[in-house]
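Only one chain is included here, represented as structure tokens and corresponding to the form predicted on its own.
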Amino acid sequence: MNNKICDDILAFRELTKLKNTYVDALPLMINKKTGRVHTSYAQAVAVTGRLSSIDPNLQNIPVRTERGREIRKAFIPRSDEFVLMSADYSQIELRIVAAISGDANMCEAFKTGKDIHTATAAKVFNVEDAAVTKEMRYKAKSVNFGIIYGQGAFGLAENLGISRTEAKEIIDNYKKQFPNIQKYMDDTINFAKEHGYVETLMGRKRWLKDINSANFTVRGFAERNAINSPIQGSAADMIKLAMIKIHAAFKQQQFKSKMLLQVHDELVFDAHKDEIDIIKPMILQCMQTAMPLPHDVPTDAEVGTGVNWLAAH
């Protein structure tokens, strides 16, 4: 029986965290000279190679819950002459999975512009795209993201609230339909065991000292990192290359607009209202051409603007 007090406790916990971490803390971090909040980026903290934001960490501003999203409304442009612009890579990690593995079915789905989760569901459940239900798509989405994080039948069953038998069947079907993804996973683990590292598409290495450990749990963790690091690491390389291209373009044109934040697969800009139409296609072009993917898998990005961060995203 679900007692109402459980919901109240969870709501209280969420509100307390939002209040303590953001509502109370962020205003105290406003710089007295500039009247703005300034984060610091660390280059060498995240093992995947992503930038890491500290004091305050602006990469963990909530976006998943309705109450959490309200915090994003507090982030506004510098004046009435500006708006916030958010440019976001679309499903970049899955595109990189398709490109690295060279899986024909997955590459084809991206090349033809299909919704990847619908295309996956159609293959896994052996139905036409049009017959894919919301539930099927949701299950396929879980497998798409779960598989690259080394999730097995037990994890998928927990995640979706289904039996382990059904979860195993879904994973087995997935591996049949996308055989090269399993091959990528096996090949990458074998490479790591032999060489002690894995690398991104740009050749940046991540060393894995526990890949040959006798301890099953420790080795399993290293194997999951071996599969995931080239994917997350390549996404990190791509957005950094995009940032370099955008910065150079902005500098050359002497724009009033500024690049403000990098949050995972998203870039946030303080965009001058007169420059929106010029910088929008420029940002998209820089992001989409920053690092061409193998097997001609296309890179996609989206741009939005708004009076605050929530409206822009």
Second form
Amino acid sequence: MNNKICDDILAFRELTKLKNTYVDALPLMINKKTGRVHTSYAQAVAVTGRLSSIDPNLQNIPVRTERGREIRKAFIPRSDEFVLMSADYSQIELRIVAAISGDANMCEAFKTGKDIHTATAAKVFNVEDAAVTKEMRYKAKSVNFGIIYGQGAFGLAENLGISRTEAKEIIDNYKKQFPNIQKYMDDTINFAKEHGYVETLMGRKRWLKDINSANFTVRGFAERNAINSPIQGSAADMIKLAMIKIHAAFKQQQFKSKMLLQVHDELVFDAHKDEIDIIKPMILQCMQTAMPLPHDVPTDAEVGTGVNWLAAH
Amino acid sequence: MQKKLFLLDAYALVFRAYYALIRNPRITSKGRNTNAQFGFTNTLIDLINNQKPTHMAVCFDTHAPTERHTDFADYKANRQETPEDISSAVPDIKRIIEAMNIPVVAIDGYEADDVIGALAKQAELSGYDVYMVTPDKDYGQLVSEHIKIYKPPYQGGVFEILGPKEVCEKWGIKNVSQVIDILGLMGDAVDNIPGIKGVGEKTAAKLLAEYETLENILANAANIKGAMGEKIKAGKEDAIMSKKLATIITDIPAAVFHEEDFRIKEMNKEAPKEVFDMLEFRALTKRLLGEDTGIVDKHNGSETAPSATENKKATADTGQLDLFGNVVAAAPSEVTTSVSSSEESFLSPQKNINNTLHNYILLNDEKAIQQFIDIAIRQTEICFDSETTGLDANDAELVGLSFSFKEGEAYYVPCPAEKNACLALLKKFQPLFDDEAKVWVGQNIKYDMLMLKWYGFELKGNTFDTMLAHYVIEPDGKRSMDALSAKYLGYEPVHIEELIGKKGKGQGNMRDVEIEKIKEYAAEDADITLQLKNILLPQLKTKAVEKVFYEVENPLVKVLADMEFEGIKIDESFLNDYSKLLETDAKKSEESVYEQAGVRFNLASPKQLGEVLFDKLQLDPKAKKPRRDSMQPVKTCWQSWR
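Next block, the form predicted together with the partner chain, ref. the form predicted on its own:
Full complex below, order starting with the chain above.
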């Protein structure tokens, strides 16, 4: 009964938020001249190097719930001659972790095209890939992402609803199996302590003035930023470089198709039906080669088309 | 009128303010973190404006050891070092308090809670309603009919007033005098007070329900069965000492409540301004002086700054933390650099258009324009800026163009309102715009490029965006043109409000501003931007960020301008239908909530929701992990409403 009332309250909240923030707001943003919505990109706001956007804020359009995802149905091609095309980097942040840490096991998993979370689970729980259960994969996934954000046993336990002892055991195993990940984290923090900054693969810097604070809470924030910034920032560098490449290629070929949106690790296009087969491989090629990763870690992207953004993704 | 005394627990509020903004810190152009000063001052002004105290004082701890330290060497020995940014904030905060004519009280050998307790008791006797402003639960022991805790709002919530009823409910005790018994039994990790090993809050409350006082529990230890009895016997001495440590000392000879000293006095509003200027608190200055806030112009790129609500959300993301900042870590959220446009920093630069030599030229006839173009065509680098009728480049008209290629010298060309006449004028500039060898310097030049695109023109050369240069040089600095100009040039540009008035309904249109004024304003923008470029360019090299600037950010400008120009088609009829569906479903959920609660209330009100969930339905808001615990959703939905 308690759960039911809480579920109802949360549902009420989600539904009204979706309605007010997106569903009712989007039509008001339609430009009178063009009948289209022109989002505005903020290129100099996020300290990590990521783009953000307003009116509408594309980053905020919910993707975690089915009702939220439905909103993407409202984004449609400009005419019957077009479809929407979506191209999305796959596991880009973890590939960057593998590449900049040079961890042999993780690099190997990507090079052999394995599902990274299954491969991680197999290592951490010491079983064959085929024997990895859903539960194991879920736990491994949580550790993988936790690492990016500098999460410890406490956070992992919280996330997975497991005991701290179990969480610690998982993390210890993880560190044993992927020894260079820990080394990367230590090295990065030491680098930051010495130089006062960390940087991405393209040399985007983030200065961390609190990295040597005597207060461990304050220092902890700076340390987590030290680990996370090069990862998020390099992912930002990569998609930005891909956009520049794609834009140049489209311009050169004078395509009718246009690049429209950038959100997280995804690019959205109005693709002319006659051009789909040409631009698909071109976009993938641009995305995959935009910023070659160290240790030959491959970059992968997926592309899809549809009658709206949801269908294309 | 009832006399209301507010006593502020300074350090507790300062720490809280600092940690509340730790993920989204306020950094001045000189690189100082001002979270503590900002949050504390806000609390102070909130109290004065909203609670209308008649009397007030701010109480600080001193460095001198207290009796508690002498009694128990480990007292507060677990404390972390104070963050450096807090230590350096305290002198500023004291200056602000003093400038606002509010007394500061600090007595060697006593902590702030002792001083507050002592003053509160005296004031109560003189007929005051006393509010102790603190997030610290230990103050519960002092609460009475006329002495209450005012717990300031946190993370977008509402403030709470805790009187005897609330305190007793919180701890599950009958009388507030039992707060120290509870603390003595269970200890207090924050202050390193041991308590009895193995006794927690619930056990302590249960024991007190039976035995009334800690002393009585100890005396009856022999009657308490099992392991608990053993624990109590073993922890007897610790318990007695812990209770003593937790007891706030209200008998302090040096703490004397003189009504007159504590009376709220007329504030000299200019005095705090000096400190605010140094800390770059623009909005606070205005708040204090009772003026409106809100300065936005396109050079801020502030159309891109997060809104106040988003900012509040960013703060709310900081997760749980206790008084002394033992933060429960969560994933770092995307951090944005500026707090909100109305919080844009400013310094008080010495130079401005009235005391600085400049040559700003109006180009208002065909001959003058042609002469200008003949000169401009020979420049390899031109600083360019457009004046328009609005912030949304997709929905604005050109009012004028300004250019500069020599510091201190700039040109302004007014654009006719009539579209074809404007196009004819722009056509004259086409050889400039089309020249692929030119470098166009601008502050947030994406906006100007987008404006031109709507008129069918394109800057074919390269660009150099000063906003982006600063972004890679100092990712977490402020970079509105005003901020950059103040920081790098010591120069305060003409404010747009001087031309079109303050933001809001009454704001005018650039189109209606007299030409001489707009010329000075617009030409100055181009001039300043050029000067900024000359300063930022070498810094790209010294900071070793040329690669990311020239290979990533700078070339991306044209890409984004094209994407923004394209826009995307939206299916309005789908959204209309979906809106109705969501409304129906929301209504269903809402009705279901009322049905289960057995009462109709305003579901959108966190206060009413809290009353229903926790008072009426008796759900436990502090339900502990693990996450899949049945109480977790309650916690989640409660938090999501705050």
